[in-house]
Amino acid sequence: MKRTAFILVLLIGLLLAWAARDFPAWGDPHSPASSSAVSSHFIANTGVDTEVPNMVTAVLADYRGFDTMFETVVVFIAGLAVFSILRGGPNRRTRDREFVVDFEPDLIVTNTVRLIVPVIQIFALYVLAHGHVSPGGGFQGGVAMGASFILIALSWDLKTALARFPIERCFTVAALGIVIYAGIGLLSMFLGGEFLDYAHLAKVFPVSPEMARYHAMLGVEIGVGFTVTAIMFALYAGLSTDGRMRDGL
């Protein structure tokens, strides 16, 4: 079996390698992703319409912030199903462990990540709040403060880490990053504009259609954070018990 997974996967990597000849070269200004009249148009009009520095961010949560906040609800569902299939009933099927160790959390790590788990949830929040103006966002930002709780998990056991964000509040967390997100496109329609047209906020903030924009932006990657790191320590809380949430790795 591990054989066939091999050659498999040798052949893929292969098959990937032999169509990558086909990508133009690394910069090229003549390359169709370069040269189209899209690309053009976010190039030359995308700090005048958000004042967003990032384009990436301004394309992602902007332009297409309708097919991103789906993204995001993908990630939700995914969540969702990978915890219902490994809960899975009464008569679900558990894999037997062939080894049970009992061990008391080591001092040298534990008292490491006690030190640093702050510092990366502090990054994590910074990486969220300057995705609209420096390299960043919501998922970037999220999967690092998902991170800094399976590290808690990983370093004592899961009980400690499911003690700072229960598997219930994992769930809300998920379910409420989506609604911050939607909610600012609904309230982008109450106001007159069509959903997620962020420009129409300054009907009730003191700002310009541009700088709207630009702040809606900021909400936007905090629901997408939201989401992402709950959901992140969902499907490590999962995964690493087989559904049980106990024990763990």
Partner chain sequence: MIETIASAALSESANSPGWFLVHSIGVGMGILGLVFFLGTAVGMVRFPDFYTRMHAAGKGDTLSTMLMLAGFGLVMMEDFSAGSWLLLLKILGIVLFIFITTPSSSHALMRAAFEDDEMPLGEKDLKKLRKRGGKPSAR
Given for the second form:
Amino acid sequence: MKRTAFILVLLIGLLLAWAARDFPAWGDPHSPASSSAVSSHFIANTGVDTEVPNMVTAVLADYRGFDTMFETVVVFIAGLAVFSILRGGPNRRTRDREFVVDFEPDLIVTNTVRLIVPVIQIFALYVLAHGHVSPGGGFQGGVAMGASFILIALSWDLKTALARFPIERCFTVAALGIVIYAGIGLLSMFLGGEFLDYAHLAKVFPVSPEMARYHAMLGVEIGVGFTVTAIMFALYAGLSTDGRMRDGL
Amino acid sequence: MGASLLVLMIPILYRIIMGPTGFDRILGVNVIGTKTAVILVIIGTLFDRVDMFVDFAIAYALLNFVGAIVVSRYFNRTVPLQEMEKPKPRRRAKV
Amino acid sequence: MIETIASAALSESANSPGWFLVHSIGVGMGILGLVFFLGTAVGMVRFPDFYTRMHAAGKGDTLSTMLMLAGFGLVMMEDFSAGSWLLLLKILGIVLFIFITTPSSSHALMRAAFEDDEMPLGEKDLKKLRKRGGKPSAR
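Could I see the form predicted together with its partner chain next, after the form predicted alone?
What follows is the whole complex; the chain from before opens it.
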């Protein structure tokens, strides 16, 4: 069985490598992605429209902001689904535990985590806020922030981490992220534009329409970061304890 | 420097594939993960964007640490329930 | 003092002897890191049991990564502009991060192995090993 799986994996890997020959060369100006009218429009107009140096962030949070909003909703629904399936399943089955946890926090590991968790959280905020200039943004910063809470849960135990970030507050924060995102969209709709048309925010805030789009993107990324952080930690807490939220890994 | 790093990773890959215990494999993965931070910074010179790739290197070092802690916790803390009910003296290494 | 060095470096070209010294120190640190990494690689293959391999990997890996990154940061310094200083500071930040995290992850793995009843090799095992010509037993 193991050998069959190995051969299968090898075959699929060879197939992928063989299919990769059809890719256009790196930086080829005649490749379909480079020669289409849409990408040349973005390359020419992103800096003019939004003053964001990183085109990927501009496309993600502004030009296709509707798509990204529902990606965030999908993340939220995934967290809710895991939580409700594990909680609402047949309780008798989950009560038959196959393992117990021999709990004993390690001195060296806990002190290291105590040192580096603030560093990780500052780095997460940097990734979130610096997404306009360098690669990064709400999803990546949210994952790093969630990893810091998971690290607390791993090095002490889940109870310590849940005392800092209770599971109810997780879902509140996750919903708050979506509310921030949709609220910015609705605000621009009430100000006369379309849904998520950030340029109309310049009517209330003392900035130019371009800078309004710039700052609204930051607000949207913060919303995404809230949701991803909370759902990351809720997923870990649910999956590591079979939904019991105690005595976990 | 990057090429010689990649060449020196081959013995560690050997240990990951052939390692007699699971811990050997995890140790090899941990070593390679630490070296990935160096390789990312070196890749940054190829693209002339070292300032950007340094951020990736920080993220990789962070992920590597989290991975090692997860694996050690997984092996460390869970004891099968049957063993807990019938406590047997655990073998300890004599120092 | 830094300002005097900076003004001196700005008045001269980037290929002055001082920069050559800094860059050669950086290259030397990188080569030293590669030597330590060679030690790690050899130790990972040759040592007989998990704890000795952990010894090779934990020490050599930490020191070689730190030396390589710090040497690379020195090589990347070409002037005293703000971006260059920021880059060096970020790289030194990674060095500090690795200096803290890698030994503690080694410690966590070691403790996990110890509590998982992984026995170190004893005197008898070593004698058996020598009889069989140094080949580790298949477990």
